[in-house]
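The data below hold one chain only, encoded as structure tokens and taken in the form predicted alone.
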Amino acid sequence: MKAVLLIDFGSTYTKITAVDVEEERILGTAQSFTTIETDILDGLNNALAILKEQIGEVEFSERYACSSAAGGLRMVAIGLVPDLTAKAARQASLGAGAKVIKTYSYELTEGDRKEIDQIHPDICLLTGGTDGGNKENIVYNARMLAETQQDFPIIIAGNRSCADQCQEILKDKQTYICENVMPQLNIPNVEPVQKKIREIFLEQIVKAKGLSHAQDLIQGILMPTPSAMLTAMKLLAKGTPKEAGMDDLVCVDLGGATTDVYSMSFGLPSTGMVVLRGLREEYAKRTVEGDIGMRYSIHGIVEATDMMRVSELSGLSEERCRELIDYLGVHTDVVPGADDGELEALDYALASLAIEVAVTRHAGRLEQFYSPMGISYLQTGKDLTGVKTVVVTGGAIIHTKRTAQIAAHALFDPVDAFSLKPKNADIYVDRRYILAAMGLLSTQYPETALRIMKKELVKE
């Protein structure tokens, strides 16, 4: 047996997964409250004690970790036009596993500068202009950032013609010049920026968030947790030269505060009557719905839909739904018990609507217009209608018998005929919450991680 320990230092829980890479199987999983305020190792040791009760004494030959503790990797993205460079900057940040606190477009105002100081991001991404295009905007914004009081790394990834000028303006800040996130109109180039974000995370953010205490115990904090998830999904979809993947897929991670959606698909128009509008999106896409969550963002679900739909799906009166939602918004640690039918019904409704909203926002849309050839369509975002696999995870999905019914809300609904959500997809559930761990494992054992995922994911 060759045992490997995979650790996820989360904001609330430290989750661990033990794997035997020789037999390609999960030995056990455990979790404990994260102790970032005291010593990160306390929570880890508590989880290890729980794991030991399950599988006994195990000697781990390797240990790897990811982290979203202490708020995760918090970023601010700045671009020129909302639908172009600003969107490319946001796309690059999210794809690197960051939590994008705010995206700014056009020229920063004095109020924006003060807001960035208040946010105090871990990293700021400064973009703007295609190569050889607009210079004025990014140079102006560099001058505004030079006046910020807080100290944070700044990645300059805009018009290459003025990158050196921006770095000179920001000479009192810690800066990194990177390739333009959009060197040509509508053609994103996010991988170089994502690589740089991960490098800064490893070099600085781990230390700043107190995670370096764990470095002696493990080989290293390899990446932010969302990046580990994205890595796992990319592997599951594309496979390796030695092991086939599952092709294009969508994954939904439903949490207490946010709902993350991942899609592995180019999502280009599927018919000749559809024209792609705006920025072409990356094959591996991640979005974060910060207003949609099962507890901390529970009111956001209602605001994105309405109380009547919550009532219809749960079978409870609107008044009772409102009472329970207000209660859960304060008592965020409450979960339905075995005999708590009302809470179980409410959680079913909330989880269903959270997934419905999150995937609808993530997927592309069609807009009808008339051309000399008749009715045609403009596509914004990805066409995911042909995706055949939807993977779901998260506490509200794992700990329920109605997983398939909840997950079905990720699929196309004729009521919203212009949404490009998957039409006929199989549902798989990550019941043991191993996906981030498999993203970590794949950095060293890709075929093993892929085969474990294919065995562990349960088809509903």
Second form
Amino acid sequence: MKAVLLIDFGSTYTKITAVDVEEERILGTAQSFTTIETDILDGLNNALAILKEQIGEVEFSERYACSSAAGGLRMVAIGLVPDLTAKAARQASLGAGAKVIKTYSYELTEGDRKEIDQIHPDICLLTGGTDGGNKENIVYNARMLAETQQDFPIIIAGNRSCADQCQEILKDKQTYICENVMPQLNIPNVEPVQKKIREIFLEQIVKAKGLSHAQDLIQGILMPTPSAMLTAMKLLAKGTPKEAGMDDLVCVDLGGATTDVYSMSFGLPSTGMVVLRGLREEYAKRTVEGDIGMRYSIHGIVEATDMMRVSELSGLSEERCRELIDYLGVHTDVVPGADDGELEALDYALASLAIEVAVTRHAGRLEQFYSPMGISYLQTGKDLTGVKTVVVTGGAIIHTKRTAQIAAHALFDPVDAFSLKPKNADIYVDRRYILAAMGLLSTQYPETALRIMKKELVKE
Amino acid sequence: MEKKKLVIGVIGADVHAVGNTILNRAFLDAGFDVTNLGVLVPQDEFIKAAVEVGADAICVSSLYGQGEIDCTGMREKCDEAGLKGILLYAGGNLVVGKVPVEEIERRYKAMGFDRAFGPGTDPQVTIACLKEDLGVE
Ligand code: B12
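We have the form predicted alone; now please give the form predicted in complex with its partner chain.
Shown next: the complete complex, the earlier chain at its head.
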């Protein structure tokens, strides 16, 4: 046996997964509260004690961690046009595993500057203009950022013609110049920025967040948790030269506060008569719905849909739904017990709707127009109709019994036929919540991580 | 000197791609930096693109007869988006039926376009106008 320990220092829980990399199997998983206020290792040790009760004393030869503790990697993204560089900047940050607190476009106002100071991000991404394109905006915004009081690293990744000028304006700040996030119109270039974000995360943020003394004990906090998820999903889809992947897929991580959606697909038009519009999307795309979650953001689910649908799906009266939702919004740690039919029914309805909203926002859309040659379509975003695999994870989904029915809400709906969600996909559940851990493991043992995922993901 | 930047495309629900493709080539050969949006381009996409690339001129192509409807309000939107004074050209089959070029120009200038070109205009004519208007030697 060769045991490896994978740790996810989450915002609420520290989750650990023990793997035997020789036999390619999960030895056990455990979790305990994250203890960022005292010492992050306390929470880890508590989780380890729980694990020991399950699987006995195990000597770990390697330990790797990811973290979203202490607020995660908090960023603000600044661009010029909302649909163009601002969107590219936001996508680049999300894809690096960041929590994008706010995205700004056009010229920053005094109010925006104060807000950025209040947010006090871990990293600020400053973009605007294609290469050789608009200069005034990014330069103006650099001047505004120069006036901020707080100290945070700034990545300059806009029009390359004014990168040096921006750095000069921001000479009292810590700055990094990077390739443009959108060097040509509609063609994003996110990798250089993401690489820089990762470097800053490793060099500074891990330290700043009091995670660094965990560094001595483990080989390293390698990445933010969402980045580990993204790594795992990319591996699961693409495979390695030695082990085949599962091809294009969509993954939904339904949490208490947010719902993350990942898609591994280029999402190009799948039928004729379709013209692709707008910013091209990355093969590996992550979106975060900050208003959609099973507890802290429970009201957001209702706002994005309506109470009638919650009532329909749960079989409870609208009145009763409203009462229970208010209750759960405050009592965020309530998990429906085996005998609690009402709560179970409500959670079923909410989880279904949360997935529906989040995947609909993530997926692309068609717009119909009548040309003299007949009906034609414009596509914005990804066409995911051909995707054959949907993976679901997250507390709310792991605990329920009707997982398949809930997850089916990620699929194509004839009622909203212009939303390009998967048409015929198999649904797989991450029952033991191991995906982020496999993302970590894959940095050293990609084939092993891939084979374990293929074994562990249960087809519903 | 830095190349002058043009944003070009075919506006509205128009799919006539050939003329625009020829213009793209001709403008590139004449030394312009061209962002070609292709066909089926809504007004606001021209504008967003022009903002981001820092365009010096927008050349709108319309062949299918709906040009006047599609181009209405474009100048005002440019002003709104901070593209004050940007050079606006239109060309192609800009109106329905046989209408004298002077009348086409009058209608498009009334909408705030700087120049409008009738059907079959040689690209070299347009290029000469662009150079003049943008102060290229
Ligand atoms: C090929 C063609 C089509 C093809 C287009 C294929 C494609 N994807 O490109 C198809 C069959 C799809 C088609 C469809 C239609 N077409 Co058609 N089509 C033509 C045709 C025969 C040739 C166009 C062409 O490619 N010309 C060659 C290029 C090089 O010339 P150009 O486009 O004029 O461009 C040059 C100049 O005009 C100028 N220019 C163009 N844009 C700009 C912009 C600026 C800023 C400047 C300075 C200059 C400039 O420079 C270009 C290069 O020299 C013309 C007739 C004709 N002979 O012009 C009709 C024509 C344009 N079509 C016409 C019509 C009505 C239609 C339809 C509405 C017909 C229908 N009812 O189905 C549909 C509309 C479809 C749509 N949604 O857009 C009419 C337009 C009438 C009008 N404007 O008053 C025309 C003029 C035919 C006619 N005489 O009735 N069409």
